[in-house]
Amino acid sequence: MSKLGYYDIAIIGGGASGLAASIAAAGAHPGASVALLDRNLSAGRKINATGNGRCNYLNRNASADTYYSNSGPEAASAVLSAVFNAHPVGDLLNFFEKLGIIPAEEDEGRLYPRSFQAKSISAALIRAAEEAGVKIITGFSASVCNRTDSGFVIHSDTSQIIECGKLIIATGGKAGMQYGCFGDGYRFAKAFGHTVIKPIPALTQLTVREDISALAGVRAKARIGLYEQSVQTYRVPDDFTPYAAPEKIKMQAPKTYEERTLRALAEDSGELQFTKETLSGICTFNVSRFLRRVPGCEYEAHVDLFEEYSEEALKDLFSARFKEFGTLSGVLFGLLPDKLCSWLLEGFDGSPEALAAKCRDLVFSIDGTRSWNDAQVTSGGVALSEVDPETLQSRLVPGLAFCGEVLDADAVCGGYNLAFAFASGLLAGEKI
């Protein structure tokens, strides 16, 4: 084994949540030894693959409302309140100007770099993190961490070792694991007797049952709703007799029967995608995150082409189209994508007035959704009612604190989940 050293404070990741962690350490503990981890040989990997390349970083409309958590709502808003409340987003504006970053904002809130360059920011911190001492080890995939007497002790998987006094987790979740994600902070912080809520891929797409191969390539405006279709069997009673009848008929009272239940999970509004096998586009994507699969439930997209119209509106229109135009094809003509239009046409004979009623609810059957290379960010995490909510330091094991995308809090597109991933930092870092 080769022991590369003792640090006061490691950081285990050199995502978004981890380099802004390590910044504030070295800032907030004067003297403090600093390493940061990182299995890549590149800290800020991932950062530099958000937006398509163009890192949108920060939303002006980031609080602790626009988060979403499955542990509970109690524990939920005490961390992301303290979180917000110690770095909101003006705060986290005024630190990335510091380091020489400008923003520009595009529409809802969303917020650039004025290069639109993410290679701009992960640049920034990992020069801001250098030149506050921090020793940034790349290369350094840690497989075990345990506790000490004195602290801890990581192992890598090539039997390197680092001792520290306070460790930070900082590993992200799970999702796009191309990029060195593999939720290795979940089965430390497991080791460490934390409970993980279940984690599963976010902001992707979700997969159909349905032939949708003829839509591939198709975008339309349209409101998206994810629902849970819940099926309870239940026996009929033996000597159940069904109501009375002509005794000629003979009448065979069934065994079981099924009561079906659909609740809705989640809708959103957007510009709806079409692939050869998924629904796709931000709408779909901020509905995926609540696809938790319960066993006896099934799942269910619900798709309106025409939401600015009511039903009456709608059923309205295309009766008067469809009498100044003769054909269905005409009611729809100009209305939505040619593609689209085909595929609501074929094989369809019903009046102007269904035909309205069909694009107002288009049902599609969805299997899941696609896999955590496809996914912006993890939904679950460890659970947020054992960490410090004015720290992110366990509940459970002293010295030890969590940041980012490892907890269980996230959020819809549009810069949420990185102004979580730095706030948090910033505060695991300075209160470690």
Ligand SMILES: Cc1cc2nc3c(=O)[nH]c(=O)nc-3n(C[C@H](O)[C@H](O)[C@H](O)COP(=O)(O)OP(=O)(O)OC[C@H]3O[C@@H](n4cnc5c(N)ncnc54)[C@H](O)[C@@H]3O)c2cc1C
Contents of the next structure:
Amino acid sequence: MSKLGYYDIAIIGGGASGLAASIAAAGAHPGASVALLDRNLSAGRKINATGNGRCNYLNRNASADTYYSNSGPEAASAVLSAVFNAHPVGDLLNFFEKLGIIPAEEDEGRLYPRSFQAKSISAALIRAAEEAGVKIITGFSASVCNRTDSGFVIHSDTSQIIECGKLIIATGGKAGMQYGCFGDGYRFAKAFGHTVIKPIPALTQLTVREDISALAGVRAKARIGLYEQSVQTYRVPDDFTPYAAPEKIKMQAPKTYEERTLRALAEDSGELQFTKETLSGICTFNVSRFLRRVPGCEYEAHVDLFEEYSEEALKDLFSARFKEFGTLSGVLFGLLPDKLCSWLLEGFDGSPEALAAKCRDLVFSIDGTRSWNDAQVTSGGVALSEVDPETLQSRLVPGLAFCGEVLDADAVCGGYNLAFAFASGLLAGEKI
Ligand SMILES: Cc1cc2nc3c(=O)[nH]c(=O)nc-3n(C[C@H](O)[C@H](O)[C@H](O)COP(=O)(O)OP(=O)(O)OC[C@H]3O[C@@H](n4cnc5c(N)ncnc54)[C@H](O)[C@@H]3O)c2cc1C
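Having seen the form predicted alone, could you give me the form predicted in complex with the ligand?
Full assembly next; the chain just shown is listed first.
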């Protein structure tokens, strides 16, 4: 067993939130020794993969209201408001500008570094942490954290030990496991007595039961709705004797009957992408976090390929085009990608109006989501009700705090998840 030393503050996880926390901790506690531990051989590895290597590091519209949490509205609002009151987007922009990062803005408030290079963000954070005196210890994979009389002891999986006075857990969730996130933070949190709301992969593709391999590679503008179908089965009373009125013919009574209820969970519009077996694209990613599978329920995606038309207008358009071009393929020609037209028309022998209705509500049976490796974020995590909103410190264990994706907060694509990682990291680091 080798002891790597004692630090006043140790942070497990050198990702977006851990780097921000380390810079803030060193700044807020002059003279304190701060260590940032990461299992990877360099900090900020996941940051380099974000935004397709361009890093959509913030969103101009990020605020408490743009996040989801499963921790209940009161706790979620308290924590998210405190985080963004302490570090609103303007403040985060200033923080990065001081590190040399000038933003370039794209649609819907998405902010990227002017270089459109994710490495600019990770390099800026690592440099700032080093300049602030943070000791960055890479290749340290924390396996167990224990409370001691004066703080904490962190064991690595290669029998190294680091002792610290205060501890920030910034290990991320389970999304993007290939970047070193295996959900260890949840294990540490549970060992300290915290509640962890079941983590599920979010911002990922939805896997489809139907054979859609013929659609692989197709992209189409669409609205996608995710629906939950619950099936309630009732037992028919034994003494029930049905008759078909008015002839009073005795019928065979069914033993059970089913009641199906369809509930909309989420919807979004954008470019829908098809792969061999999944629905993909940002609009799919954004609804994926709502696929929190409940036993006994089934899930469906309803796709509207013509949301810019009213139902009537689309029927009129299709019947006019049918009169003009004489075939259903003529109706669809030029409106949708060829592969999608062929797929829609395969085995279809309805009217142009029925085809319009089909295009407005294409139903796919959803099997689940892609694995953790394909997810961009985790929905679920350490319950927000168990952290102090003003400091992100544990309400259960003094000297312990959490920041970033390990907490139960997530958002749609667009720079919101990194914004939360940075804002919560800064808050946790300042207040530890
Ligand atoms: C491919 C991809 C693209 C994305 N693109 C964007 C985007 O453009 N914009 C956006 O806002 N969000 C994006 N996200 C989401 C965003 O990257 C995360 O929400 C954010 O990085 C979370 O920050 P974090 O610091 O909490 O965790 P992470 O960035 O995941 O960092 C956690 C760190 O902890 C380390 N660690 C974990 N366990 C241990 C352990 N036991 N011991 C030592 N170290 C440990 C890991 O190695 C990792 O470096 C993307 C995610 C992925 C996977």
